Structures are given as C-alpha cells and as structure tokens.
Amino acid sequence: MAKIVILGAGIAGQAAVTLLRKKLPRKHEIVMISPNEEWNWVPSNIWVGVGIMGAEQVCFPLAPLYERIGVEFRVGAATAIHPEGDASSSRPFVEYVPAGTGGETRRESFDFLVNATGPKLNFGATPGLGPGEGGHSWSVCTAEHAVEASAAFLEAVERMKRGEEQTFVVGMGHGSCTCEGAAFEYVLNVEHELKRHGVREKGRIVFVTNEPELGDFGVGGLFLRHEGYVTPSHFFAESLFTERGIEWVKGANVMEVGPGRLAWESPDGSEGELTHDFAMLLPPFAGVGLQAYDRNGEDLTDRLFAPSGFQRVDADYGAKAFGEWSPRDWPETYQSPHDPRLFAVGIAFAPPHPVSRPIRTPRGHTYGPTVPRTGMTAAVMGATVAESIADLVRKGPEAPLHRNPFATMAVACVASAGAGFRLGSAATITMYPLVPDYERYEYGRDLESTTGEIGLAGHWLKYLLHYLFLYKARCRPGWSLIPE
C-alpha cells in the first residue's frame, strides 16, 4: 500500500490529487495538505476584481469534495521535507503546521511527495506594494484580494460619477514579476467597466509592466501570421491599448509604491514617477519557504531548492549566457534529481532561466518577466506527475515516467478584454512550442499553431471555460473527459 502526499490545492495540486484518486484503488492513501480550505479558479479573479463576479462564484470548499472521493485533507502549511526520515525512523515525512493550532508542528509520512505549493506572494520585495499593512496597492492574486480590489475600484467609479477624475494604474509591482497576462486582462476589464458605467471620459488608465515590449508575457513574445503578414505580438497588444486609450510604460522596474504614487526605474537607468487614485499591481513570486533536512538533521535546502525557494527538478540549472539557453534546459518529468520520490509542479518548480531577454540597467540591476507556470501549464504538469506516480505504485520503481516537456507544450490562453454577452470580448491565443526554438522555427514557434484573435466569441469561450473547469475541479460526472 502506497501513501502519496500533495502539498497545495491550487490548479496543479488539484489536477494531481484528483487524477491520482481516480487512477489508484482506495487501499492506497492520498493526502492533501494545503493552507487553503477552498479551491479558487484564479483566472476568473480578474472579474471579481472589477465587481462583476463574487468570490463565491470562483471558489468552492474542498473538505466535502475530498471526503466524497476519498482524499485525506489536512488544512495547514507545509514547512519542511525530510526525504530520509530522521533518527527515529527512515520513513520520509513532511512537517506542517495545522491551521488553528498556534504553530504546533505535525508530520505526515509519504512514499511519494508532490510539491504544488504555488508561490509566496512577495509583496515585501517592493516597499509599499500590496493590500496589507503598509501597502498602497491592490491585487487579484487571491479571491480575497480580488474582493478588496473590487471595493476600491467601485468606490473610484462612484467618485467619477460625482464628477471627479481618477487615474488607474495596473501592472507589475516589481521587475521580476510573472503573470503579465493577468495584469493585461485586468487593465482591459477596468477600461471596459469604466465604459459600461458611463464614466470612461473621467478616467486615465496606465499599464506599467516589466516586459521589454507589450505582449512579451514572459515568453519572449510571439509572432502571428495575419492576412499573409507576420507581425510581432507587441503590435497586437499595442493596438488593443491604443484603440482603448490605455497608456503604457514598458521595461519598468517598480521600486516603490506610496500613497497615490509609484516610482520605477527604466532600462536606461532613468527614473519615472506616476500619481494614481487606484493601483492594482501584481507582486513577484517566491517559493513558500520549504526547508529540507537529511536523516541527521543536516540542512539539504540548497540541494533541493533554488535560491528563489522553488524546487529543483529535472532541468539544467547550469549558468549560461542568454544566447546559450536552450529549450532542452527545461524539465520533462518534474522529478527531483535529489530524490526520485519527490516531484514539483506548477509555480513550485524552479525555472532554469528566463525565456524573455533580461533587462540590464546602467546601475547594474537585472530584471525582466519570469516565464508563467500557471493555468493550463500547471494542470498539465500536475496530471503528468499523477500518471507517473500511479504507474510507479502499480508497476514498481522500474516503470518509466510520463514525459511532458515544459518547453514543447502547446498552450492556449483566453484573455478577457471585457465581460458581457453582447459587448464583451476576449483575446484567444494559442502557442506552440511554449519556449521558442529558433533551431526548428524561423520565428521561434510554429506559425500554423501560434495564433491570436480577439472578439465576442472569445468572451463566450472564456465564460464557458470558467464553469467547465469549476465542474472538473469538483469531480462531477465525466470530469476526467475534460482536457487540462
């Protein structure tokens, strides 16, 4: 009988735990340890953040689901991995702090461990960033954050209805941020909602991003073929912003967020400042701070984890110049090179390097967008690892691992540009491969499989996917037939 422990009930963790439960008989124990009691369909938080959905429409409680499907649920935060056990037992275990115990540490043994902890929202990387104490900006990273952002946004709308002018700043709160696509969606929805409320002429909207060009999205941008012409994605993004009257600042390393103002550094080393009445700025991500120890209590953290706190997997982490980076550097199985019983998926795995060219300033600062590991890619990784572990349990340690190379994933993204069944729209983007390969493709990617369109049909698709993936995550009848 095997015991599998999954850390984190996000998109990747939920994909892993539900598929493992489907694949393995009930005699095998599956345990979920997560600080979150609810599952959140994060891509729809942007709609919560402008007030057109409530948190209850993007979340559901996990305990009843796990009880129904036969998964043990521990509400708590993992703190340390002991892959060799300790002096009292050679059985590997993970330490965690259960919710509501005042810091009491407990242990959960395992035969296989899946790290799907996701990120620490590192608001502290930029002074004044974030919705918490001492923060001067909002976020949509969690449903709770999105509800707070919505209240502030709608308050600004009410001021505009009374005749006041407002400046909205949306974007990235640090030079190393990821998830540029989420900020891109949110700013378009802000513009759409101001128009719907009849106050657009009272609002200035500015998008601040660490991307070297709009439409980079942390994947080095992409090229699209349209009516016989091949155009870079920054043309696509800039045209959307221009026709909607959205200003932008690109290549910005936000250094400070104050009450009603923010300051950034530009690639040329100059500084800029912007005043605002409402700011939604995403934070950079870091690992959640898991530690690792060997049987004798010696620290293994630096061997299992990168300096960022994300877990090392089967990737090439060797130091290389930008021009020497290759799609072959990226992982295929998401298995730890230190211990074959450990896996990491979604945001929890450490990328070997950026995909976008880093920005280096005359002051010696290096920054740039980090490749996204969320949404579809996270679910695919979670499912891949679940298939591998299921085979290892059923067939033994010699069973080959399932491979789904991160670099060659084909991905699809539906980015909302405003909600509404008659007036809504969304950009539907497909991309293959995820990491550009200039040895195989002139433009880095297959132009037949890399597309971008915007329109009302995209919004209908985005809305359908919202309900479809909530249905899948709840393990409703036929859920496993819905692709990741």
Second form
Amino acid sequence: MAKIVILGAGIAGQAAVTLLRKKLPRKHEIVMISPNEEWNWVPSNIWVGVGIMGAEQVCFPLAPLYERIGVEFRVGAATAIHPEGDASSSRPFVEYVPAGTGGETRRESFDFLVNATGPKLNFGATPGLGPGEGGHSWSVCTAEHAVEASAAFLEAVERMKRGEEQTFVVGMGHGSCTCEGAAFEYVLNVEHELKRHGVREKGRIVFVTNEPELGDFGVGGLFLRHEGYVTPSHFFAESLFTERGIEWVKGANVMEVGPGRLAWESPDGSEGELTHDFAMLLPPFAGVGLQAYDRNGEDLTDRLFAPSGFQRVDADYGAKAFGEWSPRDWPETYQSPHDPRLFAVGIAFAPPHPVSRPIRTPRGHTYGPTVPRTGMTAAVMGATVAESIADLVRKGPEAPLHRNPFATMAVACVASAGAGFRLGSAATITMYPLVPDYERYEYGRDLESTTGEIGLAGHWLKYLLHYLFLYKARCRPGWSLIPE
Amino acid sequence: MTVVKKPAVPNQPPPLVTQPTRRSLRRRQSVLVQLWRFLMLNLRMVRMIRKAHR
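Return the form predicted in complex with the partner chain of this protein as a structure block, the form predicted on its own having already been given.
Next comes the full complex, this chain leading.
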C-alpha cells in the first residue's frame, strides 16, 4: 500500500489529488495538507474584486468533497520535508502545523510527495504594498483579498457618484512580479464597471507594469498573424488601452506604496510617482519557506530548493546569460533531481530563468516579469505528475515517468475585459509553444496555434469555463472528461 | 523610456496607436457574429487541449 501526500489545494494540487484518487484503488492512502479549507477558482477573483461576484461563487469547502472521494484532509501549513526520515525511522515524512493548534507540529509520512504549495504572497518586498497592516494597496490574489478590494472599489464608485474625481492605479507592485495577465484583466474590468456605473468620465485609470512592453505577460510577448501582417502583442494591448482611455507605465519597478501615492523606478533609472484614490497592485511571489533535512537533521534546504524558495525539479539551473537561454532548460517531469519521490508543480517549481528579457537600470537593479505557472499550465503539470505517480505505484519504480515539457506546452488563456451577457468582452489567447523557440519558429512560436481575438464570445467562453472548472474541481459526475 | 499615454480627448489628433474601425467594434459585440466566433473559439480550444495533453 502506498501513501501519497499532496501539499496545497490550489489548481495544480487539486488536479493532482483528484486524478490520483481516480487512478489508484482505495487501499492506497492519499493525504492533502493545505492551509486553505476552501478551493478557490482564482481566475474569477477579478470579478469578485469589482463586486460582480461574491466569494461564495468562486470558492467551495474541500472537507466534504475529500470525505466523499476518499482523501484524508489535514488543514495546516507544511513547514519541512524529511526525505530520508529521521534517527527513529527511515520513512520520509513532512512536518506541518495544523490550523488552530498554536504552532504545534505534526508529521505525515509518505512514499511520494507532490509540492503544490503555490506562492507566498510577498507583500513585504515593497514597502507599503498590500492590504495588510501598514499596506496601502489592494490585491485580488485570494477571494478574501478580492472581497476587500471590491468594497474599496465600490466606495470609490460612490464618491464618483457624488461628483468626486478618482484615480485608479492597477498593476504590479514590484519589478519581479508575475501574473501580469490578472492585473491586465482587472484594469479592463475596472474600466468596464466604471462605465456600467455611469461614472467613467470622473475616473483616471493608470496601469503600472513591470513588463518591458504591454502584452509581454511574462512570456516575452507574442506575435500574432492578423490581416496579412505578423504583429507583436504590444500593438494589440496598447490599442485596447487607448480605446478605453487607460494610461500606462511600462517597465516600472515599484519601489514604494504610500497612502494615496506610488513611486517607481523606470528602465532609464528615472523615478516616477503617481497619486491615487484606489490601487490594486499584485505582489511578487516567493516560495512558502519549506525547509528540508536529512536523517541526521542536517539542513538540505539549499539542495532541494532554489534561493527563491521554489523547489528544484528536472530543469537546467546553470547560470546563463539571456542569449543562452534555451527551451531545453525547462522541466519535463517535475521530479526532484535530489529524490525521485519528490515532485513540484504549479508555482511551487523553481523556473530555471525568466522568459522575458530582463530590465537592467543604470542604478544596477535587474528585474522583469516572471513566467506564469498558473491556470492551465498548473493543472496540466498536476495531472502529468499524478499519472507518473500512479504508474510508479502500480508498476513499480522502473515505470517511465510521464513527460509534458513546460517549454512546449500549448496554452489557452481567456482574459476578461468586462462582464455582461450582452456587453461583456474578453481576449481569447492561444499560444504554442509556451517558451519561444527561435530555432524552430521564425517568430518564436507556431503562428497557426498562436492566436488572439477580443469580443463578446470570449466573455461567454470565460463564463462557461468558470462553471466548468468549478464542476470539475467538485468531482461531479463525468468530471474527468473535462480536460485541464 | 517610460511612456505615459494620455487618454484620448475629443478634438485632439488621434493617438499614435492602432485603433479598431467602427465595423470591428460592431462585430465584437454583434450576437450573430459572436455566436459564430464562440463556436470557432471552442474548436480552437479543443485543438489546444489536445496539444497540451499529448
């Protein structure tokens, strides 16, 4: 009988745990350890953040689901991995702090471990960033954050209805942020909602991003074939913003968020500053701070994890200059090179390097967007690792691992530009491969598979996907027929 | 260099950015056109899902 422990009930963790439970008979134990008691369909948090959806529409409790499908659920935060066991037992185990116990640690042994912990939201990287104590901006990273952002947004709308002018700043709260797509969606939804509330003319909206160009999205931008031309994505992003009267600041390394003001460093080393009445700024991500120890208690953390706190997998982490980066640097199996029983998926795996060209300022700061490892890519990684572990359990340690190279993944993304059955809109983007390969494709990607269009149909698709993925995550009848 | 674009204001020259024509804007919100695009987008998604799960 095998025991598999999954850390983190996010999109990647849920894909892994549900597929493992489907593939393996009940005699094999599957344990989920997650600090979150609810599953959150994060892509819809942008709609919560402008007040058109409630948190209950994007979340559901996990305990009844796991009880029904036969998964042990421990609500708590994992703190350390002991892949060799300890002095008393050679069985690997993970330490975690159960919720509400005041710091007392417990251990859970495992035969295979999937690290799907997602990110630590590193608001501390920029002074004044975030919705917590000492913070002066909002976030939509969690449903709870999105509810808070929505309340502040609707207060600003009320002030506008009373005749006040307001400035909205949306974007990335640090030079090394990822998930620019989420901020891009949120700013378009803010604009759409201000129009719907009839107060658009009283609002100035500014998008502040660490991307070197709009439409970079952490994947180095993309080229799209359109009306007989091959056009870079920044033309389309700039067009969308200009059409909606949204101003933008690109290449910004936000240095400080104060009450009603924001300061950043630009690629040329100059400083910029804006005053605002409402700011939604996403934080940079870091690993959740897992430690690792060998059987003697010696620290293995530096061998298992990158300095960012994300787990090393089968990627090439050798230091390389931008021109030497290759799609072959990226992982295929998501297995730890240190221990074949350990895997990491979604945001939890350490990328070997960014995809976008880094920005270097005259002051010596280097920053730039990090590649997104969320949504479809996270779920596909979770499913790939679940297939590998199921084979290792059923066929033994010689079973070949399933491979789904991160670099050559095909990706689809539907970015909302405003909700509404008749007046909604969304940009539907497909991309193949995820990491541009200029040796294979003239423009880095296959132009047949790399597409983008905006319109009402995109909104219908986004709305459909919202319900479809919540249905799948709840393991309703036929859930496994819905692909990641 | 960081560029901050000012919002388009009536009676000013058009911004130096590609802009959709009125026809494009109408097509984006036309229910009939978008029903067709919805079908096409779903087919495109199926192709991408097949590629992603190879």
